[in-house]
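Have a look below at one chain only, the form predicted on its own, in C-alpha cells format.
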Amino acid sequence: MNVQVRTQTAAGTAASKLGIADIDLHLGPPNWEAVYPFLAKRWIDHIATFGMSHRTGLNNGGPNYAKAQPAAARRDAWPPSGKPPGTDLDFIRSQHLDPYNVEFGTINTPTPSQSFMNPGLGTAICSALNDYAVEFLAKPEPRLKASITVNYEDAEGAVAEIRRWAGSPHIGHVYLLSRTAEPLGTPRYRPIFRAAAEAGIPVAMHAFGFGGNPNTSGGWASFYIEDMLAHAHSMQSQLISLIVEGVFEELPNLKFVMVEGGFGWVPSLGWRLDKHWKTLRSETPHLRMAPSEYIKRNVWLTTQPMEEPGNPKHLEDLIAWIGLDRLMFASDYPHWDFDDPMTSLPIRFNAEDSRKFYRGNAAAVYGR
C-alpha cells in the first residue's frame, strides 16, 4: 500500500519487466458535465432540477465516511493539468502504464453511477459513462479496456447495455459493485447474468456502492475502517448468494471476478459452504456440485488489497487452495491504498508463475 510512492521513469524499466495486466483502475471524466454530450437533455435537466439522490441509508449528501485522502486518492496522483487523479490521459500513461509496462487494464469508474434512487436516472448514467470510457480512454488508448457499467437496479436497462456494448474490442467486462439492494443470486438479477454469459464477456464484482442498507449486518459502522473492512463482508454474501441461488449451477461458462474484496477469506468459506450443504443439500437440489467446486470453476480474484499474514509460507498456502491460477494482478490505481506491482507481493514467484499471475491469467479470462 502507497499513499505516494516513489517516482517513476519509462525510460530503461519497462522493456525488463514482465507486461502485465491491471484489473482495477479507477479511471474517468474530471466532472459530471463531461458525460453530459453522452446524456439526454431530460436527465441533465433532471439533475439540475433534483439532484443525484443515492440508495444510501445516511442522508448526508457524500460519501457516509470521510476518505484517507481526497478523491481517496494518492497524493501524487494529482496531475499538473489540475484534473482529478485518473481523468488525465496522459498523465496516466506516464505514471502508470508506462513505467510498469501495462499491456492490459480494466476501467472501473471511480464514480458511483449505478444505485440513484431514480432506476431512469442511473441507467441512462450508466449508458453516458460507457460511452465516454471508450471515446476518450479506450480508444485513444489501446491498452485501456472500458467497463460496461451497468445500473443493476434496472436489470432490463442493465441487459440492454451489454447487447449494446457486447463484440466490441473497447470492453473488459460488465462492472457491478457489492452493496445491492438485494443479493446478486436472486431472481430480479439473473437476466444480467444471462446477458453477460451469452456474449462471452465476464462480470466483475467492485467492492462499494449503495445498497440502501447498512454497511455491516450489525448496523451502521462508525469508523471509515470499518467500511473499509465491510467489503470483505459484502463480497462474501454475494458469493453465497450466486452460489447458492444456483447462479453459476445455470451458466457453467460464467466467468465471475471479484475486485477489491481480498482474498483470503476464500478457503474458509468454501469449506463451510461445504459441510452446511452435505447436512442441507436437500434445500438446494439444483446444486450439483459442491460450493467449493463452483468457487473453482466459475471466480477469480484480484490481489489488491492483499491479505498479507506474518509467515509468508501461510500466504502460499492460502494461493495454493485457491489456486494461482485464478488470482489476477490489480493495483487499485490511482487510489490511495494503490498497489505497486513491483514491490507489493511478499512471496516470490518462479518465473512461469510470474508470467501467470501478471498476465497469462487475465488473458486466458478475458482472452487479451
The other form holds:
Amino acid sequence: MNVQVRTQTAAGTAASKLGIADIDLHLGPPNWEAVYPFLAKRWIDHIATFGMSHRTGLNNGGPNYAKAQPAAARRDAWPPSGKPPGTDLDFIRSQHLDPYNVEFGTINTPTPSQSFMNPGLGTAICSALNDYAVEFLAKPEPRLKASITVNYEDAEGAVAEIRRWAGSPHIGHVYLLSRTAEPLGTPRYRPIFRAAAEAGIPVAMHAFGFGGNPNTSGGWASFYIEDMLAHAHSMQSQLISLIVEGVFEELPNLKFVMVEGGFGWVPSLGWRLDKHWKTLRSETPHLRMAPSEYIKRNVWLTTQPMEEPGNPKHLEDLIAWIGLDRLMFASDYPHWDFDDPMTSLPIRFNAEDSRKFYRGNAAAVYGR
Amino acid sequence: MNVEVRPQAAPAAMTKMAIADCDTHPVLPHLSHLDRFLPQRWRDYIATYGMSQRQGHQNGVNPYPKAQPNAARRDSWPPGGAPGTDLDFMRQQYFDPLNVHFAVINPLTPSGEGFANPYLSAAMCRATNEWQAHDLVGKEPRFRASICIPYEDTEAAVAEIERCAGRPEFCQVLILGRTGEPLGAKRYRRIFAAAVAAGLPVSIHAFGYSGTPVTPAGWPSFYIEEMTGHAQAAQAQVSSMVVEGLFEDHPSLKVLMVEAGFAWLPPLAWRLDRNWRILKQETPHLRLSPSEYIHRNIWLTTQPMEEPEPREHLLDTIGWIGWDRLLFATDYPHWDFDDPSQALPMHVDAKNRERFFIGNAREVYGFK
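For comparison with the form predicted on its own, please write out the form predicted together with the partner chain.
Once more the chain from above appears, this time first in line as the rest of the complex follows.
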C-alpha cells in the first residue's frame, strides 16, 4: 500500500510497546561518489569513463521498467536535508526506527548494486557498498545491520567478501538478488552458500536483479506491474533449484531468507514439488527428504508485499502451512509499497504470535 | 570437401610424409561401452531420463539436420557399423593410407560436454575419458585422447583435469565452442589454470550447447548458417579470452581453436588492436596489445579451411597468423573431411609443409 501522509505520532505511540525487526530496509549512500573512499582508483576511473552497465537484455541497462514513484519511494520519505530517501540517518531514525520501535533492521542495499556486466567492477562495488553501510549506517546506529552484498556471478569474489565480514557484529545477512544468470542451485554458485553456512550467516535473496535473461519465461513483459508480479515467479524458480540441486541437502544448517517475493505461492509450490518428487525421485537420489521438508527446515520468508486474499481466513491457511515461525516482518522502507507494521497485517495474531512475527522469528534466525 | 569415392590406393603418395591429425572423431559404438566407467546411478538415470543438452531447441541435441547421415563421409561406414566405431576399418581407411602418426581424438556427443544436468555431465565426461584411454589409445597407440570436462561446473572440471593429468594417453583438455558464458569470464578461469598446471593445451572445438541462440541475432534457419556461425562463436571466444585477461594471467597457456577456420583471425586482431588503443583504460590488466596475446597463446587447426580466390590470399592470411600456428586436421570421418594430399591449395615450401602437417603439433603437444 502507498503510505504518504501517515502522521508520525499516531504510529509511534502504538508501536512503542512492541519492539520489531524489519528485514527489508533500503538504506544506502546518497550517491555513488559517497562510496568512492572505499573504491580503488582504477574503478573510479572506470566508472567515470565507461559507466556501469548491468546484465540486462534491455538497452537502458538500469531498471527495466519505470517505477510507480520517483526513486520508487514513499512521497514523504524525502528528507528535509535534500538527500534521497533512505540515505539520511537522522531522518531514518525519526521517520522509521523510533516511531515503529525497530530494534533490529537489516539494510538491503538498493539496486542497482549487483549484477554488473563487468565482474571486476561488480565485486569492487559490492565491497565498497558494504564498507559504506558498516561505517556510515551500522556503526553509528547499532539497531541497523549491514548486508554482505555480494557479486554472486563471481563466486570467488563473493566468497572472499563473505570471509572478509564473517564474525562482524555489524552484519545481518549475505545479500543476493533473485534474477541471476543461472538458477542459484547450480554448481557455480555453491561456494557462496558454503561460505555463508561456514560463517553461520543467513543468506537473504531479495527480488529484482539483472541476470541477462527475460523477466518471465515467456519473454520480456510490457508493464511494471508484470515485473512486480514476476518476482514471485523468479522466487519460485530459485527455491526449486536450491532444493532440487541439493544445496539444502548439502548444507542442512543454511538459513535462506526470501525477501519481497511474497509467500502466498509457497504452499502450492511445496505440494507440486512433493507430488513430482514422489514419481521422479530416482532422478535426484541426492535428496533424502521430500522437497517441502527442506522448505520447512531451511527457508524463511519476509512478508512485504503480502498477498491480500479477499477472505482473511485464506491468509491464515497459508501461514498455517508455511508456519508462523518462518515469516518475518519487513517494511521495504522507504519504498512506495511500504508495509506499516501497525496496519499491514489483515489478520490479528494473539500476543505470542505477534511477538514471534514482529521480532522473535528474526531473533531466532539472526541470533540477535 | 566431400570425399566419397576416393580409391584406397591414392594415398600411396602420402607415405612419404607423416602427419598429425589434430581433429578426429572416433565414435562410441554403443552407450553400453561406457558401462564399465559409469556408476550405476547414472546408468539408471540415462535409462530413465535420457541425456539432454543445454539447448533451446526442443529435441535437445542438434538444432539443424546434418548434410549427411551421422555427418559422415559416405565411404566411412564400416561393414555393419557406424562411422568412426571400427578400429580396424579406421586403420585401413585412415591411419595407414594417410600415414597418420598422431590422431587427436575430439569426442563429440554424448561425451558429456554441454549437458543440461551438470552432475551427469561430470559422470559422462569421466566415463568418456576412460573409454578413450582404454578402448582407443589402449588399442591404437597413434591415438591421443582429450580430457573431456563438464566445463559449466568449474570445480568438477578442475577435478577431472587433475584426475587425468600426467597420464600419457591424454594430450589436451577439450571444451566445445558454445559455452554458457564467454570463456574469458572469471567463472572458467580455474579450468585454464588447471590445464596450465597439468602442462596441457586447451582445445576449443566448434559446436556445443550453450543454451543461447547460435548467433547473436537469434536462431538462423539453415545448417549452412550454423556451420558458418562457428567462426563467429570462435571470434567471440578469442575476444573474451584476450580481453578478460586469461592470457595475461597464464602466459604459458596454449589454446587451440578447432574446426572454426582461421581466416577471420587477422581482421579480428586488427579490430581488437585498434579498439584497444583507444579504450585501453577499460582493461588496465592487459599489458600487451590483443594481437600479441593472439600470437603468443593461440593456435588453430585447419579444417574447414577457407578457400579464397585468388588462392594467394590464403598465403597472405597464413603469413599474418604464422606458419607455426596452424595444425593440420582432417575431421575424419565427417563429411567435410580434409584430405592431406589436397588440403593445401597452393605450393608451400618443404619446411612449412612439415610444420603444417606435423611439426607444429609436435611443438604444441610435445608429440615424439
